[in-house]
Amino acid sequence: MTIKKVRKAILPVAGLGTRFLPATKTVPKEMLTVVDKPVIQYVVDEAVEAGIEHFVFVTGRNKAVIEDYFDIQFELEQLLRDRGKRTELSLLSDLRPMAGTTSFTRQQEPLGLGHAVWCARDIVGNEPFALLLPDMVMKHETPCLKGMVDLYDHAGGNVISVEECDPELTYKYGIVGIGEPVGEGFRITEMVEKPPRGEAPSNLFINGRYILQPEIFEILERQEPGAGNEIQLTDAMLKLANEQDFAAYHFKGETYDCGAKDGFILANVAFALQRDDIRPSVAEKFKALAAKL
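Take the sequence just shown and give its structure alone, in the form predicted in complex with ligand G1P.
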């Protein structure tokens, strides 16, 4: 069996971000900052660390600023150069993807995650790809997608990342059933999107990172709407799992759902405390604030 390298990643960024109004009236939720970088930058960094070479953004109306963010800001860089601001200049150039390694397509209608992924089919073509949901920002010494690529390079097939959630909250997520062990994960026996309370096969939820084979696109093409009347990726993956191997990678780090206010605030605190330039001036103040609770 030849295992094709995962070179491309899909980042669905068409969501409206209604939970963050009024901020998201003009700023896409993916551009809200965790400390001093937009949320989307954390997710792209994770993909880069996993060896991803091409980024496919599935965007929507009012998201053009994401495309600008990943482009060169010529006037700004010239100004920084003229003023001798070398640190800021190299920060910008280090973060900028190489020319020709980004693609943008539009979802047009909010028909669900499965539909967003399907919109990238022509750009991805006939090769395995990674999918990263940008709301989920992760923190661990082995970046989540890197751990998954390591498992994929050994097992092939499809790999999705899972982690524990409060058993009371399984109805909010895609949940998997646990089969025999494979590497740092296990075979998946079942997948269900937003199971009714008390009907989840486990408390391991799909946390927003996937490595999928391109056959998923043909299935998505015919996929009927599921939970929430949306075209669900989980339903299409369940069909693909009848034909191909599906493994779960058990992520053991921290995940912050930056699409929700609590997760976004916690991400800011956690990443600020990790920074040598910020921790000294905020740590004591955080403690004092917490003591007042």
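So that the term is clear: the rigid core is the largest set of C-alpha atoms that superpose within 1.5 Å between two forms. Here the structure is a predicted model, which is why all the values come from computation and not from measurement. Numbering follows the first chain given and starts at 1. First, how it differs from the form predicted alone.
- For E109, a C-alpha deviation below 2 angstroms is recorded between these two forms after rigid-core alignment.
- Core-superposed comparison between these two forms: the CA of P196 exceeds or equals a 2 Å shift.
Same protein, different form: I have the form predicted in complex with ligand G1P, so give me the form predicted alone.
Excluded here are partners and other molecules; the one chain stands alone.
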């Protein structure tokens, strides 16, 4: 069986970000900065390191700034050029996707993650694709999606990233059952969305990274609304699992939920401490603040 390369990635960025109001009244939550880069840039960087060639952003109203961010800003670049700011010019150039490698499509109504994925169907076409939830920022020597692509190249089918949570908190997440080992992961025996306390098949939860086959689009096309009266991706994956294999990549790095205030703050701390240019000054201040707790 030929395993098709994963070339495209869907990034659903239509959410309103109400947990960060009033900031997100005018600034999309994906454009809030962790140190000095927008959250969305960290996710795109992860995808680039995994070999993704084309990015499909599923947007909504008031998200045009995301499209502008991934474009050339002629006035800014000319100003930097005139002032001899070559380092800054090079940074902007390195971060800018090549022409023709980004697509933007609208999710006119907030009908759920499954619906957002379905909105990208014509751009993705009949090939496997990655799905990255932009709120989730990952930190590890091996980027999460890179590890998933390596597993996919070995196993084919569909791949979901999972990581450990406190067994007492499994009722908050989508949990997977652990099957036979495959490559650097394992076969998934079941997927349970927010299992009752004490009934979870493991403590490994789905953490916002997926590689899915295009047949998911046809399932989503017919999918009835589920929890919250939304089109749920998990419901569609459960149906696809009746026909295709699902494997799990066990991510062992750090994940920061930047859609929540505590996760966003922790991400800023973690990435600031990783930076040689600011770590010496901020580390002592973090210690001083912690000592006051």
